[in-house]
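Heads up, the chain below is alone and in the form predicted alone; it's given as structure tokens.
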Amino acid sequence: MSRIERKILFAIGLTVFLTLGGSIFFAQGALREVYRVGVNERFGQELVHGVEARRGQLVALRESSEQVADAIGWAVEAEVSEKDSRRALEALLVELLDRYPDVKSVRVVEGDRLYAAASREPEPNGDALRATIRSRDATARGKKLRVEVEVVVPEMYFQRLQEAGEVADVYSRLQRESASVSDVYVWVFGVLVFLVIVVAFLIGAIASRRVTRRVTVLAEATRRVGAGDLTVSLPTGATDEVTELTQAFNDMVRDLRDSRTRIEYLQKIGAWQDFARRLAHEIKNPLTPIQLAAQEMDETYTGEDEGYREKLEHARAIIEEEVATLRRLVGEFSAFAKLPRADLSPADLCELIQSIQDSVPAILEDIGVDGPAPVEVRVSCATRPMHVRMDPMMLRRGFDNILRNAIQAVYRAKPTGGGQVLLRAYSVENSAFIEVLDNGPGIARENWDRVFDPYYTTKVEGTGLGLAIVKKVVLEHGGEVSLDDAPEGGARFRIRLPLIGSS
């Protein structure tokens, strides 16, 4: 399974899992609520019985407290009738408290005056108590007494009755509204499940969007390339097949861009070659008649005027010199026009570099460099061997043109010595590099893009064809040539050629 398939399946699985998990979660909550409430008929009957039982328990407690109050009232009345003694009555009250544990206090009041009283604190058992007072009237020995009995009952009986009543009320309400409640549960559950599905869909869409967005961008970039835009470059960052496809697309666009640039330049060179061919033909034809006419004028003059003869000889010399210059230019134009296409075959680049080393003295002499060593020229090949597909004669001509330009520039800047020119070759990965560096004045940065154009030159005597030939030769070898500043302060020309076996 590919990486992109795993990502898509992960997005689908995440969506399904979230939807199913959310549904189970909410369904579980609804079922728990149903089981917790227990809306069924038997449960309701038990709730009613429980409420009645707790209410009956409280009624029994109240009747018991009434009976206790009656018993204490009768006992007080009997005691007062038999003995009219407060001390004896208080002793009786204490005895009654011990007899009835739910009684907290007993007070005997005569009119507004307290006649006798006894009280005690019930034994604590951790439960809250609720006190109620039961009053009884008693008459003895002509006295009208009021017996107040304070009875305590645990608070929990009242709370349990209240709680049971509340539960019974809730149940009754649920039973009455069971249909509407079930509808509400269905709607709430449906809405929650819908929300879970929406959220899961959004998360799945976001996860899958990360993949489909790059495919969409790649498709749009392909349409732009099909429309002729070769400046397209897509970012790469992930580690899946789409990234590999994007990288291959970028490489393809770069190769197309380089190929179009190469083709456009070669087409331009072809047009300039055709122009040079016609120009050389148009200039070459009248040169011979002009030279013959000048010679004939000088040789056929038979007059005695020496001044006029000197003018004829001077004019003839100028005409012959300019004709020679034009013939040289015509020769360069013709050579440029007849420049053949490179015939490539495998060869060792280092052998070609070594042959240039052997021809350096002849180049210096041809340029007219004076002195024993006014310009130091060094040639080196760091990697041996370096096999490339090349046309040795054409490639040597390109190297020779760059080397000549460098030597001339250094010699003009340092005619008294100190000039250095270095031609070196080395390889990096699948490419061979040839560099020509000098410590001359260099080339202005604004002219870097123009130096390879035909007929562009900064030299008075130059034709501007040397570097154009260099670029044509390099492009036909499937390579690249560039210009920048050399560390030594001058110019650096760098040529890259693909090694045999490189992609």
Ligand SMILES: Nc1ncnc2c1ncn2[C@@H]1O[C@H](COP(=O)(O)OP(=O)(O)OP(=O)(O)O)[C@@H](O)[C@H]1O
Contents of the next structure:
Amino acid sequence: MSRIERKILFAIGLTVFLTLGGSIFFAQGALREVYRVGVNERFGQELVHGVEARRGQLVALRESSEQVADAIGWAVEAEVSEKDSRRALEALLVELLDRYPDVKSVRVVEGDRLYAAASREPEPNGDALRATIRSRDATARGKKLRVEVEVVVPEMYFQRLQEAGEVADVYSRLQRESASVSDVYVWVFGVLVFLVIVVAFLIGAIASRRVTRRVTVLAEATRRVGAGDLTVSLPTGATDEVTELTQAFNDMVRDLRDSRTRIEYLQKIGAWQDFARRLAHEIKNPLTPIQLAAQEMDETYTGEDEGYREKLEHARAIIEEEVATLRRLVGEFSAFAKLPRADLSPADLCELIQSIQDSVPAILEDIGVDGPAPVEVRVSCATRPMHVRMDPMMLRRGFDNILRNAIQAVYRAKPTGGGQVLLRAYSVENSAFIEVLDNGPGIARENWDRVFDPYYTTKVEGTGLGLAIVKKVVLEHGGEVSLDDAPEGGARFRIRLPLIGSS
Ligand SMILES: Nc1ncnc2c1ncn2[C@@H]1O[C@H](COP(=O)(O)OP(=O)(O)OP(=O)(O)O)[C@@H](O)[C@H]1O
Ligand SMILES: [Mg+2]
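Output block for the form predicted in complex with the ligand, input the form predicted alone:
Expanding to the full complex; the earlier chain stays at the top.
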């Protein structure tokens, strides 16, 4: 896992943890609050009071039924004491039933024997009733009697008491458990948070890996470039900031590569210029003594041998001719050695092209083309003006060299006519292009690089410096020169120069 990946995952984890952790904290508080409102002390007390009130009701009912039983017991005792008549007693019982509506039946028992009884069906009003029997002893006229009074109480009272008790029970249990219940919620929530963090981590890891892997590749490529490897080029896929970065990286590496090639070439040219200067110097010095010696040998001969005199004159002529050639070479070498650096200032390229057009006849004549007929030279500038930063003298010399080569090539191939050379300039986006095409023999592909090397020539009188100068000048203009085949079959040289602004 890369460092950036670790950082991204840490940020994801922290975000999830803070938001969810915070929400647990508040949720816990809210839950406690809810319990505090719902499960509060006074509410519980009210419930307990309700239960007690209902129990009190039942107790009152029981007491009143005890009193009724007492009253009936005493009434029976009084009646039996007064007159010993079962019939009268039964009439009393009926009367008592009328007086006490909660009494369902009264039995008066003597030992095992039923002495008197009365009962009635209570009026049905839908309520279930619970009956209880209360016994009272009554002693009269030597009889030991037991009065059994059956009292009914609506079942509803018991049920209500039971329900109230249950509610109170549930409530007190809730109250007891409220703390632990909210703890359970917090725990469940905590586990959920943990799971969410794990899932967020996994998703984050997968998503971030796609980005971080590319960043890692980029970092690795940067290291390689730092170590001097300028062949690095990274694939650019999706469209996002990393792609833009990768694209910018590729552009940067390409620029670095270009400028390194440029610097290397200019260094090489510099070394060749050094060499040319030394060579010119070494050759130039002995030339005058050689020429003088030849002249002297010829002029100081006073002998009569006509044949020998002729030989001397012939040798002198050859020596003078070769010395002249060497002088020309030395001149070109030292001119190459003294070639200044391009001194750039803004100017119109088209104007320069125009002036080349004007000097074409002079070039043709210099090369030895008889009249304009055998080689047709056309010069054109499509966009004007084309402002570039340039050294007009140097650039002109470069164009001149290319044009010269082209004319020489077509003239040698087609000395009787049909040779065509085209120099055209145009601009595309931020670049000016100058192309020189010919319909000569062209250049074999394997020599496309070598023709720009100094001293590479296929001509008897050539120095091989022409295209080296072209490349040096173009590179010093921040441009580049390339070579390929012209559609017409000859060579095509193309120079690119950066335009100033958009004109
Ligand atoms: N248009 C062209 N068609 C065919 N060959 C070419 C053309 N231009 C250049 N060359 C080849 O490239 C070689 C190098 O050219 P360059 O101008 O550097 O030197 P040169 O022309 O031989 O010598 P110099 O320029 O001193 O006369 C030439 O000798 C020739 O073989
Ligand atoms: Mg040349």
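Just so we're on the same page, rigid core means the largest C-alpha set that superposes within 1.5 Å between forms. Positions refer to the first chain, counted from 1. Note that the structure is predicted; figures quoted are calculated from it, not measured.
Relative to the superposed rigid core, S105 undergoes a CA displacement of at least 2 Å between these two forms.
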